[in-house]
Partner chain sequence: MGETQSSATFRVWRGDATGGGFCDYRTAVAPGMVVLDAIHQIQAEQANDLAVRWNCKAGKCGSCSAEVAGKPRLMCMTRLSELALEAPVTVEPMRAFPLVKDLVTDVSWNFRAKRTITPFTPRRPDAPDGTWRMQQADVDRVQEFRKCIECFLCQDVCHVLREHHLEEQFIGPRHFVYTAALEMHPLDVADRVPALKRSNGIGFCNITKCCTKVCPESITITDNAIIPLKERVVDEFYDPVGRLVKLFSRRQRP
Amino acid sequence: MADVETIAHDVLVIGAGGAGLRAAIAAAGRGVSVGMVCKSLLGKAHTVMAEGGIAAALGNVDDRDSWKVHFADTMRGGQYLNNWRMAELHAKEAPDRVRELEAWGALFDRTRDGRILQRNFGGHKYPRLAHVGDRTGLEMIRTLQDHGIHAGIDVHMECTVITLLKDGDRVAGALVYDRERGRFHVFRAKAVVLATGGIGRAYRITSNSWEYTGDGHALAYRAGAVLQDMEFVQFHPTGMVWPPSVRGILVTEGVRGEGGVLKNRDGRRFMFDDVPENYRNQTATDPDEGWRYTQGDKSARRPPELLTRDHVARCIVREVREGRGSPHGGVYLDIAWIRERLPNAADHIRKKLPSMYHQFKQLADIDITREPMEVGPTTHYIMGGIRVDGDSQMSTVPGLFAAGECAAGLHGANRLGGNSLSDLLVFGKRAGDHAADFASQHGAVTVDPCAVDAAARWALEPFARTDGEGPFAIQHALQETMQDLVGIVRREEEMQRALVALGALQARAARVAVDGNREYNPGWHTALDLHNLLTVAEAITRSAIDRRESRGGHFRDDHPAKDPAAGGYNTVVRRGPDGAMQLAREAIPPVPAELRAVLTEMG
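Please output the structure of this chain alone, in the form predicted in complex with the partner chain.
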């Protein structure tokens, strides 16, 4: 196409959250030319939302911590479906990545002796999360951004990828449109790093921003790459449910850590009703013991509200489904009750949970020191993604790399809090380094003008349709389908219905029509994103149907137990020669003896 300009780089990074920025900085550091396209403005990516911290075995607070403990914790959390090589590299390299952030200007909270302070978090044996109050994500992205703008990276803001381009088997770049003018641009590159984040927008209730439409997953899939573990989606148990405008926004685990309790419509603490057998002797038997635990009594056991995220989320779903929910379809999270126990409870709550206090006050008119919050599960994170080599982060397509949430492997069946930010840093850097090396070691690529032409024509088709449906209604229907049929509690029959519904939605999306012109047109952008959402929704559904057991983030009502045999494989999907999605089970390579020894040693 004559009107499409071509921009050439050695390495093209797609996405500018933590992983994309870290990859671009790494690649630029190896002296190759680097371009970075991002869907939003620089520094706005979803990484800003992370609150908890960055998991790294620095051992500053408890010197018993080491990479071995972190490795074992990560594998246990992931129920051993993890790519063990990634779990090993992550545990070994995270401390250096955190120290490097400090060298670039990040300011973490400190220990008494002036080192980086670390906090406790679910699933981590020792205090391990480097943090800055409750805004660690902002600190991390701003540090990377402010460092990255001096690293010689060409940044192209508000650009979205339509398709990856290939030269034979190799990746050769991407066709992109800019939001501002709606013009197309070809980025030719010898290596491409995908760092596009997650898929939360496939669900109605999510903590994710609009950008999270599974772009990297879908682009890679269509370019021939393999996706794995797509059935594993993490639902955070406590998101806001009311008012509608804030539905899905996270309510930090810290509320429960400070003594907040979950209650149903009848005021019953339902979490006491369903404590899994294997957690029974670690869980408080009555409210008093639970309260003492939250106040630091080492002889008390944790209240049932602090059981694993997946279990708490399922209990909430059960209460709502059985008609015991709150008026807006959630349950109550009550921290105000602690005034029965503490003299100046209101001040205490405001001091311990400042951002939560502010969030509910400002957005819901609720004073959490006096009234309970309404909460319900929210789609938070996808463990599955693009299958990559553990060392290089290269996908099954030569020259195509992936890092961060859009890549699979590190987290297995469930991710521990805090392991996400460290994932972005460790594997962002690795992907950037290896992409730069790949670009240096391989010759030039050419872009096929016919492929560019075809993709550009496809992207413009919605403008030409006069009788099609608008994109927002289709997106909404897709979100309802996934929320209702492939959500937290899954059943074969419902998921089969979802597959049929997704087929119908694909047909509707193929006829989507948009008004207006190409300049900054959200209707058009949504129409294009729909195809990615539909691809990931299908991958999640097919993978979830195939895994007939419950493990980590994947819970089957019709197969509620864990099946030991299913612990030996990853579910993978790829695009078949006929364009249909093909599913397979791939055996996990055996854990090498030295890592096995670590797992045994750490219990």
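Cool, the form predicted in complex with the partner chain is there; where's the form predicted on its own?
This part shows the chain on its own.
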């Protein structure tokens, strides 16, 4: 402890993306001391890569939209495994959070009469996504940062959390190391908000940035919190598969929302071949009707390219497996075809999708106004995460809160596009508010020096080994295992093989060795990340084995149908007394009568 700096705050926020910034602003607004730790630089959060928009029932483009329709869409997209209270709060509060962001300076695209413009997106019945071209996440982070710098938040950049600290059953802070100098810091806090994002770096092909190593999930799990629905991983249907310079980079759903179509190698729009029964009355049956929908015709139905992400991703996989894919294992996403319908199509595309146009032109010399993109599914988002209370966002550990992608509940078995950004705003605020209230209502915490010393010694062990394996080979093997055996289409035998492989990788990671010193040592950083990646990979695999059905983002080739009995429970993961991972099935609380009536009313 003599060598470790201690910093005290009432509330500690871990993560500086949309959820973390909104939580910190909310907590600071309650008059408590707030500290924020971020793994990268402030402003570099993965939220900036969210392109399509913020889902909120403003009704600016189609006045038939309402919180009830948004609630029903979210529940249906999540296959009714959602935390219904979170889905209700999200649908009701998202419009206010968007207007609040606008009041803080966000520059949204506008309708002709000056209101916030909204676009179509997969799984949403009406145009609902407030957007800034295809740079919505970037504008959100810019706005939150500009507003937050006046709130008195103490920001610590390029710091990674090693472990959460506890005072009895209650969270007491975190042990952190700064990535530049390698020095340890203890953050003592009465409440902690986890806003660390997702787990995409457990897979080989992912749209996620390097920070997404499942840190919040693993930290909460080791602190005694419950994880939920970890089997539900979303593979975004349209990540670039060629050329190599852009492989894995996301092609926003906004491309399809503006008229982009999916074609196989024969040039046929294959999405018309497989429309789920519960979407048929909402989905166009011919290309002309789908085009009229994207142009704002309220009498038309949406094109099949805007079905839910899990369905579109599986249709792409089907085309590839049956030999109708593109040369590099994907399909074609074509928005250049609208030249046939719009005389100024190139200017229209560059205006609506500026980042997409410039990014692929500069990185791959692909002009999306003239040629199709070669796309395929890429690991994008995890619906599962830390189990939280729907109102307060507090986990099962007192004083430990979670918001954003690392928290479970809102999205159920599958997330609708655009719901992620409104999730960050709605539940980031709620987590910050309730964390501040918890800190104000509870006394000071005590940090155990022995726990700090033990965690610091564990973190430094890789430097002491001379005969261990390097961390990068282990990370690569983990990503290959998850990509090949626990990917978008799953089978029992393959996942059991993955479980055995993960056990071997855990043994290898326990003997990992690194060279050099503690200052900016990427090998050391990767060695510590491995601990979290292996934890979330095991949770995903065990949960996926246990759920013997196909639902939402979880597709079992050996159990392709839904099991009606499985629609009433969540898979939960706990750390047992012996440190082993334990699974259980817990019943979902029944939807109250007034919300059941809403679902019935919305069809």
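Numbering follows the first chain given and starts at 1. We call the rigid core whatever largest set of C-alpha positions still superposes within 1.5 Å between the two forms. Model, not experiment: these values are computed from the prediction.
A hinge is where C-alphas change from fitting one rigid part better to fitting the other better; between the two forms, that place among A50, A87, L400, Q234 is Q234. The chain behaves as two rigid parts between the two forms; the smaller one is rotated by 15° relative to the larger (C-alpha superposition). Superposed on the rigid core, the forms differ at R341: its CA is offset by 8.1 Å between the two forms.
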